[in-house]
Amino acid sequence: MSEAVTASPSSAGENPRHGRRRFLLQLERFALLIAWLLIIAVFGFIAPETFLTWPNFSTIFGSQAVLVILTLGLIIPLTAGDIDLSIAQVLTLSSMVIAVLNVGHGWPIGAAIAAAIAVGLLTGLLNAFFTLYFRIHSLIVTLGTGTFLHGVTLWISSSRTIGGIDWGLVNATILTRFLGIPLAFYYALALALLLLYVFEFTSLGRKALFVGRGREVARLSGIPVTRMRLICFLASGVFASIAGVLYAGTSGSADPNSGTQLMLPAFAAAYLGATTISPGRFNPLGSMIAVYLLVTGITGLSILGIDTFVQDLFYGGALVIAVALSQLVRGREESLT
């Protein structure tokens, strides 16, 4: 009985200390939503007509989906420690190969889908043979893959805008409506939570993270690191190529140099995640509030009549914050642990 007397009292010391430990955590899981609800209140506060309103919101939902894709891919390798620095430019590939193939050779829509997805699936494995076999940084293979899919584009498209893609897959894409917001936002939505699925609940993702933790003490753990890099170049390729399947449905065309002006987003949203929800680790929901918050953010500002040299600014300003916030959060992790 005296035992239990003498030690309430440090058990009770102790609980305020847990307990404050516990909020910080929280608060800093959900830091970035709680600053992406910040900027939409300063700026419905200050531009209540025309930034809160449902159009204006369904608007920023649907026409970012493209982008959160396309991040989306790209943490997969960086979740395994590589850069692919290609992705947009097979985002871009995979739209032409499309407009291209529907509009220039009359193939049915589906057909041409598949050979985009295909695109894909053909760089990633190109990426991972030059990177693995050849033992090349990851940077430098996708830096000249890249530059070599935006050649590809170029010639195919002949430096032009191909429109008049079948109405099927942009009415699917974005005309198609659920709640007011445009179907893409929700294909996004289910990639996110299904590498969520990934990351999170199956042992594949757990050695993706192991993996990019410490390769040499992963295969001395018996886990498969060439084959998991692999994995994460194909599964990166094709979720660049869905993002081009959806870039043509949203706008109905194909761009040869759209794909360039995504990569800066996609890194800053990427790294701005890892802030988020899991800190220290580059995770799809945190990916995809990182988007929103960025682009909610350049929405307003737009709205206020600012000019749009502010987007480059946002966005290289956002991911120099973020990858040292990142590093930070990752330290501190490590160092925990």
Second form
Amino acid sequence: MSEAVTASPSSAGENPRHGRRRFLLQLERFALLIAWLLIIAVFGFIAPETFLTWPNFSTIFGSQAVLVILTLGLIIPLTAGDIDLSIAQVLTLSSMVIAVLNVGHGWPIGAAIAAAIAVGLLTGLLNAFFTLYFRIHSLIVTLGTGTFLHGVTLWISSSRTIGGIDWGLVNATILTRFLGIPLAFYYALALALLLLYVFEFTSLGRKALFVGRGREVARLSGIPVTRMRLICFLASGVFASIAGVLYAGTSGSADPNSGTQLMLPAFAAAYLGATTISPGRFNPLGSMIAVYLLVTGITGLSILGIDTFVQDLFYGGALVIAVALSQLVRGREESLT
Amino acid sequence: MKTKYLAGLAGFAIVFSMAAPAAALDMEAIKASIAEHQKLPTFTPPGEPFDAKSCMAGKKAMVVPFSSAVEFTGGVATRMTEIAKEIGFQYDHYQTQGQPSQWIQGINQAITQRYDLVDVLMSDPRVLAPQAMQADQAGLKIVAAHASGFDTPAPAPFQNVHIDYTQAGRLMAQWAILKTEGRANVLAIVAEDSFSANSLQNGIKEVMAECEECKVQYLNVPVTDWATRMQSTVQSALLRDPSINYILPIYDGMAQFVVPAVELTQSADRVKIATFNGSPYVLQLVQQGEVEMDIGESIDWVAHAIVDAEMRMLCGLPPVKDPKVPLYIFDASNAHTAGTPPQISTGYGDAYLSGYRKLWGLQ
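Okay, that one was the form predicted alone. Can I see the form predicted together with the partner chain too?
To see the whole picture, the full complex is given below, headed by that same chain.
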């Protein structure tokens, strides 16, 4: 819908006022990217010998794949107008399932990964069932299932961190590199491009967007709203479990608590990402840029030796600014329509 | 220069380096200290023998752990109740999930049900000071076990069962100095929101101050930020100073975030990790060579030591100044003794089992 709005000014290219508006729209699309480059420039100027190095950037790219994939998983239901608060718990449970099955029960790592993905799929199904069949708001349902999953995680792990996951997974996640960057980055990039393709070039993606923008309008237009929301919940669960697989592969272990702390950063990145590339819409590339903007800022602050609480200021501030900017975009769209 | 200026302007700089001036480095003493903690622990009585069964008859105690779902606090609490049962008195484990409201509820329940002692087994008991005052006024003994080192006791009315955290800090620093032959460039990762961190940090500072050619930086990452901040912060520190050769995470729960940081910055060849706690999954990392050393303390031994100290409080015996819980160094040479895969309280020997039972008059 927003594409229809943003397309209209460009069709009247001859009018200077429209030309300026078009420029501003383009500027808005790439504002976050520009902000990212500015952050790189500022830290690069302050600490060129440390910050402007390939090891630094390869580390930045390689270490945030889990957060990128979790954020991608989050924006799928958000696009369809649902919210998934269980996503970080799915990540945690998936990584724990791998640890328990691989270390505790001697399953081959491939089978353990398949089981972890199945956990994500089942959780998506559970979320969809309660949200769609009982017509309970997704926020409440996923809050409940997330808490339930945390209980399951503690139960199957006996509340312990389990180490010793097959080193092949660690190799395939962070130890093997291409162009100096761990493979985890390329997995995240591939998933982002896949999601971009689905959102932008398939009817499935367009329908999800329509459902998110107005369920009744979508229903009256003949879009199978319930099915679309179900698919989005399932996809969200699968993405979260893939993030869980990489989370386990990053440290070769799984603990029952720490993954849940990725919830706020994922939301911050999702909302921040919605202000760029396709402003006003949750979009994969925007989310990826947002994750790397946030982590670039944090890395720069760390390199300067700034206290870690400043990182919270940075994350929290970015979230508020993102929501404010999204609101601004929405306001502009409404005024244009 | 620019960096220093900006950091100073913001007033946020916390990472600091100390090229310590100082006393001469006694490598032989360091070697002896490390060797002493590599020997299989023996039992040293923390006080005089007493008849635990008769003096504890009719008394009851409650433990309110930080979280029953956390391996260490939950595990110690559970073992304490089992040990008490064996002795013959009531010791209840108030199940919690890390929520302050549950801790308060537990203490209130101990007060209203007229328990004799309540133990808050958590990293920072100071958050329960008002409830501790209430318990004290109601005549209960309120204990903060395992929370503090000898140099930073929990404030009154809490009674302490100290652990020698300062010594653990010393051992980590001594290990780094010994292995680098006096040229350690250390990144010590602390969590200042944890009460025992002060003592651990004091131990590291004390030893590093004696090493003229050593450097140490302290990086504070609060416990709640470990999952989201630890890895990126450590990565940045390694990139900022490529001469760092040792990372000392003061708790081994940090290791799961530090190991990937070392791998991602391709620093594994030059940077070693030495830490404290002896969690089974970190001992597995020691077995795999990802972590070089982990100072362990046995959960079961700790539980015995706490029960012993608390029984003495309730029986009117002289208080335990040092519960004599051993710190045992695990490295590549002995990590297998913890089991494959490593198990809780395994590898420390069993000298304490008969030692405590004789001390309590059960054998």
